[in-house]
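Single chain ahead, written as structure tokens, the form predicted on its own.
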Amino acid sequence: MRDLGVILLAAGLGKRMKSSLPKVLHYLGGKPLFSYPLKTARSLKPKRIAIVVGHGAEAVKSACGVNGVAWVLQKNQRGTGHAVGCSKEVFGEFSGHLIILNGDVPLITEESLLKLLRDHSEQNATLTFVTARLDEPAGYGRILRNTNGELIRVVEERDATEAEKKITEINAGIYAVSPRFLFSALESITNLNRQKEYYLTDIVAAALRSGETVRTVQIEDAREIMGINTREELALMEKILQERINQRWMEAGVTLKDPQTTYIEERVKIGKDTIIGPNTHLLGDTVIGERCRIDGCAYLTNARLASDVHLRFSVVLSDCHVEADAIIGPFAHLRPGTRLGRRVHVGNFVETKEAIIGEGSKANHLTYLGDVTVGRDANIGAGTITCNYDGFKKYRTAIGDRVQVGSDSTLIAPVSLGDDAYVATATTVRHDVPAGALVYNERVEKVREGWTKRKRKKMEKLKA
């Protein structure tokens, strides 16, 4: 097959989105909308890719995240034909096949584009484009054919008659075309239409007038060519994408107890035999190992879980790393920079931040561990706080192996507790504690017998 080039149209304002953000930068499945067709295009290994940008051009470039693409600026948005014409500087002398894609069509597959290219090449066509049949074709250009089924032209909906609007075969806006013909035809089209724009679809009429070979390829799953122009369509596409992602993971050996309430973004990775409960969100670059168990109502962003980790009900994990056999929750919050070793237990209402906790250590109740390093097999009692901030600067706390920290203790950073140290209940630790030492605060316990009776008698007199 000849060399391949791709033109990706990403210059549209997206007026119906009612947003200052370029339409192609709205997020779908955790990624910018246009990244999906771009990824599909790159899978074809084209020799060149040109992305046509306009509104918010610099923001689109910044979000691209890939190298080796040519950026083409459409300074004034004057229609799809004008947008494609702007790429002549990249493809004017190109001798291969060109594919034209829209940046707001995220579900188009590599298989469908390969089918388009095969037909285009085998039939030695000048122009081949994708069509589909929709029960509700509103918003799309219609395919007009004669009684023999031969293509006559493509008419945009705003220029269509009422009879033409009833046609269910639509133009998907995806083309394979000869560069030589494309840029010549674009010079001949006009903007004599209701939108006063230069339509890319007019190249179909130009090809037919010139006697060029024009082909259409009908796609079976019309969802592949669905574009996004409104927030409602974005939400619908999110639902379709989630169904595909969830199905893919279930086929790969992951159990989703309630797929309808499980939200998994595109970049997430999950090991087999993991069980995921309802109302779970797995976002960003989250990676989950094998045989993990997530009870439900979990919210994970860029979290890394090794195998056999158990997340109990309602936990939040962000930018953290958890080793095998750890147990987290319920109602725990692991903030960025947290690293939990093997068999660590982090329980009810425990919050960590920039915390490195060694193998086998436990913090099971009502604890804040911020800017801290904890050794192996330590036990942190309920109500313990590492006081890491003095109002000007943050400091770290170091807790050694096998340290026992009693409930309701306060560790004032910077402070270090040696191996096997023991912190008595309700102790405020302000200075380093040597290995094997007991640290406690002197307090005198006093008991006043009969106090309650006297107090009640006094209060009754005041009421009278």
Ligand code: UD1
Contents of the next structure:
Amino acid sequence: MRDLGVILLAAGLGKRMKSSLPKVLHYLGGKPLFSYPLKTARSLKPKRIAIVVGHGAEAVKSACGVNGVAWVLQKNQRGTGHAVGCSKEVFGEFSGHLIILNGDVPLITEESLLKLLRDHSEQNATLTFVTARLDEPAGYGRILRNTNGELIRVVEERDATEAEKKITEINAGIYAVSPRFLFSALESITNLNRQKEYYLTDIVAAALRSGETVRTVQIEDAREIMGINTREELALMEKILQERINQRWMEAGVTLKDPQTTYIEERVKIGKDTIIGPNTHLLGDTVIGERCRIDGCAYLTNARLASDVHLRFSVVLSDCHVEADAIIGPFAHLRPGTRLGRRVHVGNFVETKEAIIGEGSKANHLTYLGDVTVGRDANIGAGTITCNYDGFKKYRTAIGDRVQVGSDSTLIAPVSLGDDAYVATATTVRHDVPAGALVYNERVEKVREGWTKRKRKKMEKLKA
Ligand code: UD1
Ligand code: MG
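Please give the corresponding structure for the form predicted together with this ligand, as opposed to the form predicted on its own shown earlier.
First the chain shown before, then all remaining chains and molecules of the complex.
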């Protein structure tokens, strides 16, 4: 087959999104919209890809983050035809096949593009484009045919008559075209339509007028060609993507108790026999081992769990590592830099950050462990706080193996507790504690007999 070039249209604002963010930068499945057709385009291994940008051009470029594409600037958004015309600087002299993709049509597959290309090339066509039949075609350009079923032209929704709006065959916005024809046809189109835009779709009628071969390829799975023009369509697409991903994990041996409320991003990996409860978000590069249990209401971003970890109800984990057999939650927050060893327990209302906690250690209640290293089999009592910040700098706390930290203790960093040290309840630790030592604050405890009764009497007298 001849060389292949791809033009990806991504310059529009997306008025119907009612957003200050360019439409193609809206997130779908954790990635910007335009990255989907771009990935599919790359899978065809084209000689050249040009991306037409305009609204938020710099933001789109930096979101793309990879080289090897030619950026084309469409300064003013005068329509899809004008946008494609701008790429003449890249493809004006190109002699292969060109594929044009809309940046807001994310689910088109490699197979469908190959089918389009095959038909285009085998039939020696000048222009071949993708259509689909939709029960609800509103919003799309409609395919007009004569009574013999021969193509006449594409009419945009906004320019269509009521009768034309009833047509259910729509234009997917995906084309294979000869560059020679394309750039000359684009010079002949006008903006005499409701939107005063130069429509790419007008090249269909132009090609037919000059007797070129124009073909359509119909796609069976209409979801593939769904365009995103509104927030509602974005939400619908999110659901479709999620269903596909969830399906894949269930087929791979993962139990999802409520797939409807389970949100798994594309790069996530999950081991078999893991059971995932409702309202779980697994995002970014999260990796879950085998036989883990996630009870529900869990929000994990770039979290790595080894096997047999149990996340009890309601936890938030970000950029952290958890070794096998650990138990976390309910209501725990593991922040970036947390590394929990095997069998560690982190319980209710415990927050960790840059916390390296050794095998078998426990912090089960109401604790803040920030910038800390904890050895093995230590026990951190309820209400322990590592005071890591003096308003200027952060300092670390080091806690040895088998240390017992009594409830309501404050450890003022930088400070270290040697192995087997024992911190008495409600101690403020300011100085390093040697291995095996007990640390406590001297306080005088006083009891005043009958105090409450006297107090009440006094208060009642004052009231009277
Ligand atoms: C377009 C088609 C319509 C088709 C639908 C499929 C035209 C005139 N209409 O309509 O027939 O059914 O796609 O999804 O082509 N863009 C630019 N520069 C512009 C305008 C748009 O780069 O000046 C880009 C947008 O960023 C977007 C793509 O082109 O990625 C499509 O534009 P959009 O406004 O969404 O076109 P539709 O109205 O959906
Ligand atoms: Mg669109």
